[in-house]
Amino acid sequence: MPTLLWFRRDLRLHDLPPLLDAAQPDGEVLACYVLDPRLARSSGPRRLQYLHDALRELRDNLDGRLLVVSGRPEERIPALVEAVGATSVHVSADYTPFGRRRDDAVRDALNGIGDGVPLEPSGSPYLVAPGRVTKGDGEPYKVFTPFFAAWRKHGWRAPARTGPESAKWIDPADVPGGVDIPDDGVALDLPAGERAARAQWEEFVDTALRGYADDRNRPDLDNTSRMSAHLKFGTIHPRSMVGDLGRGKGGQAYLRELAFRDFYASVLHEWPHSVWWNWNRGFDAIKPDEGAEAEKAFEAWKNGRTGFPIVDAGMRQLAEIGWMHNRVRMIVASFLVKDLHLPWQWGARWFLEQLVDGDMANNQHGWQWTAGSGTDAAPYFRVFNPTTQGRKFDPDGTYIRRWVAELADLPVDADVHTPADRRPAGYPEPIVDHARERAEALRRYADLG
């Protein structure tokens, strides 16, 4: 009685609840991926370069056992159920708008098979997955601190105890229209795969987890976890990560993170219109900035160009390597909106375009924390100041110098914050003065009522 085991954001074999179900006692799984080109489109190139990576990993750590084909799943899926004579398909759930439509279409196909053909699904890519943590009455949480207290007392399963051991696999060589893994050709900062990322969750235990609630908002510091890409693809599960953290200050701190993480999914959950338009509507009447002088601010934002140093390092990074500390992305979130009063959807396109760990709900909805239209938002009066947060968070310009070279020779003890007076030759000046435009997105704000 052979089964389908469909990988999506679960790209690993350890704690992995759908391959219990897929594993008959007496029965054969076929492991598969489906490459939907929708996806595909909407990626950019470092999240598919560690999606392929990924996927070969798990080709390579089920010796070869992995099929992976190309199309629309509502149309592979059902073709594969027929070549094997599946029974059932497994998968982990996916809460997403597009998660939940692709698998709606999935399972009406599967419904045309004989008597049916059911889509089961098992687990989620969250410790507490969206829909389970409510108030008393059923409804959803819309701010965090309450969510997070039921959160914490509702609690989440073990680990899954699977492997590759834990089935017998069907041989994709069997099985035709497979189609080889793509190679983009394009470098990441970190490895990809369950190994890298068991790799590198080990690591920061050891050595930053300690500190990482005094120093996570230090980005001239490396002690973050960098784990974000493995959480968005599944290449490790929050399930083996927690049971890690301890009850000490940093771990504490970590757990509130994986909380957020779970409280976006959820809202993006109950309210899927919030993908790309404000949570809060009452928002919609902002007035952005539009023509040809807003354009050339954004391309200004986009490439590090603003004059603002802890900005332009922020945005550096992020087309270097398709990663940015989460306070740098606070500030140059609240830069574009609130200094430039351009859309958050603009911005948050931009980061889904280069971030390796693009992830919808913690983008959509940090995004929209920032521009105070997202539930538990920042109020719309507070606007960060990208100097004072750069002399804060990154008091000597360390992480300024890595990342804007022409500030990088600048002396020890100059202000890198504000290089006014020493403004190396090629760095732009400031492109907008920071109190005139904070003054003017209030007045916006305020003009909402």
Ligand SMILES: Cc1cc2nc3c(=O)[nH]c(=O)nc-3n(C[C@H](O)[C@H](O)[C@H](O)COP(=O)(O)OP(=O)(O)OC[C@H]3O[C@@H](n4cnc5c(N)ncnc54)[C@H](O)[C@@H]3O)c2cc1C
The other form holds:
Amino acid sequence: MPTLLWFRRDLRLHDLPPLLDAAQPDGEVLACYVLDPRLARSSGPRRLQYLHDALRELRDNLDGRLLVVSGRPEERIPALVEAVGATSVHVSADYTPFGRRRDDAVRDALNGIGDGVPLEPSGSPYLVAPGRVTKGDGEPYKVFTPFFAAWRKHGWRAPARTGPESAKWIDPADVPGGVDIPDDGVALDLPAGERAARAQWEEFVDTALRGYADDRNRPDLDNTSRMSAHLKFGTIHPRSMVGDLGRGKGGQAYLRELAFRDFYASVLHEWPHSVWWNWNRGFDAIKPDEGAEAEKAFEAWKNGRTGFPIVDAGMRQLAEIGWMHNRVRMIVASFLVKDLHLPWQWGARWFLEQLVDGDMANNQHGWQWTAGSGTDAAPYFRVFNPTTQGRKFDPDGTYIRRWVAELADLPVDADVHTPADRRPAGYPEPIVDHARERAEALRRYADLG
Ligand SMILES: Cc1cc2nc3c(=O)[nH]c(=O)nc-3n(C[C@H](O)[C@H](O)[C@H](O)COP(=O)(O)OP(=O)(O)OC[C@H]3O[C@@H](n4cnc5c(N)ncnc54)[C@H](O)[C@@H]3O)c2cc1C
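Taking the form predicted on its own as the starting point, write out the structure of the form predicted together with this ligand.
Zooming out: every chain and molecule, the one shown earlier first.
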């Protein structure tokens, strides 16, 4: 009997558990993807291009046997089930609030077909699926370090042995409703797709993994793995990566970051309100700035024109390539929340619009960590000083010069982090006084009681 394999955030053929379940010895599989207009509205042009490029590669790897349709999944998936007479629909589980609502709607619609057609999840985008690692009393962890210890102890499965040859695929030409995969020609900094994911990972393991523990905080060295968009779209599963990490310092530091990814997915799963609301509702009492001046400051931040070189470098990197180094994400986020006193949600929304790797769990909780309102968050009184952060993590200003054109030609001996005395024409004056705004932030936080 035919089955459906519905791709979502798992755009690959290797190490794909639902493919094992979908492929029955005597049945055929329809591989499909639903272009959901809601996702198109909430993803910026670069993330959409990345998704579409990954879909094109997936289709090529299946010799064209991927059916792409467009519309609401709760309508399109049942229609495909009926078109091919499928007996089950197989997916990797999705744990985001949006994904769970979508899957509930699809499950309900499938129940209405004949005696009901099951939506069968297997596997997830994570090493350990949300909800699996809990405290002794069954409660979810709120603090990363004990979560990490329990997560390591829990462990994960070996990669699933799957590939294009794992199933007999239905030719999509025989099924109505297929649409072209859009191509808006948006330039991407790094290529999408399963082959690119493997190549990127192998290059990182060969060249930078060993030094990762020491170098990961240095935006000037640019030595992190750049695997985030691949992990977001599942063109590779982290299970296929951990075998290469080894026991060295670099590999162990990398494993910890993958654990952070699982931790934030778990937190969002347990506390779905934290997607746009403070995880710690005590922070609802903070009064952010508003009005025309707040809007003006927000525009300066978005355009990389705050007059703080490390902040401007990060925001321009984001605007230019749709990615920003983690340390700089923390610095620009702290600046938005604690120097400009704007709501973290404004910054999170802008990041989601711009980032190729934009991910609800990592992004919203990265922001909440900085704002102090998240689980295990930075204490509210820790306010990053953008100048000292710049000096520490970009010591000769290589990163700043790379992204802020006005500062690129400052003499080698000039202090690129505080170009006050030799501020080149066209580069803005600092839009705020950091010391004053730090005190103001602390005053507002202290009011929380
Ligand atoms: C304000 C803010 C917003 C963020 N938004 C996102 C986002 O939308 N999408 C996203 O994938 N990451 C986000 N991060 C986390 C982190 O910045 C990126 O995952 C990382 O910079 C991606 O680059 P990389 O693949 O080279 O990272 P590497 O250093 O090579 O890390 C390897 C992988 O580990 C995971 N990882 C690393 N750091 C973190 C972290 N702090 N939290 C969770 N997972 C992590 C990522 O999947 C990453 O690809 C955000 C962090 C902050 C502070």
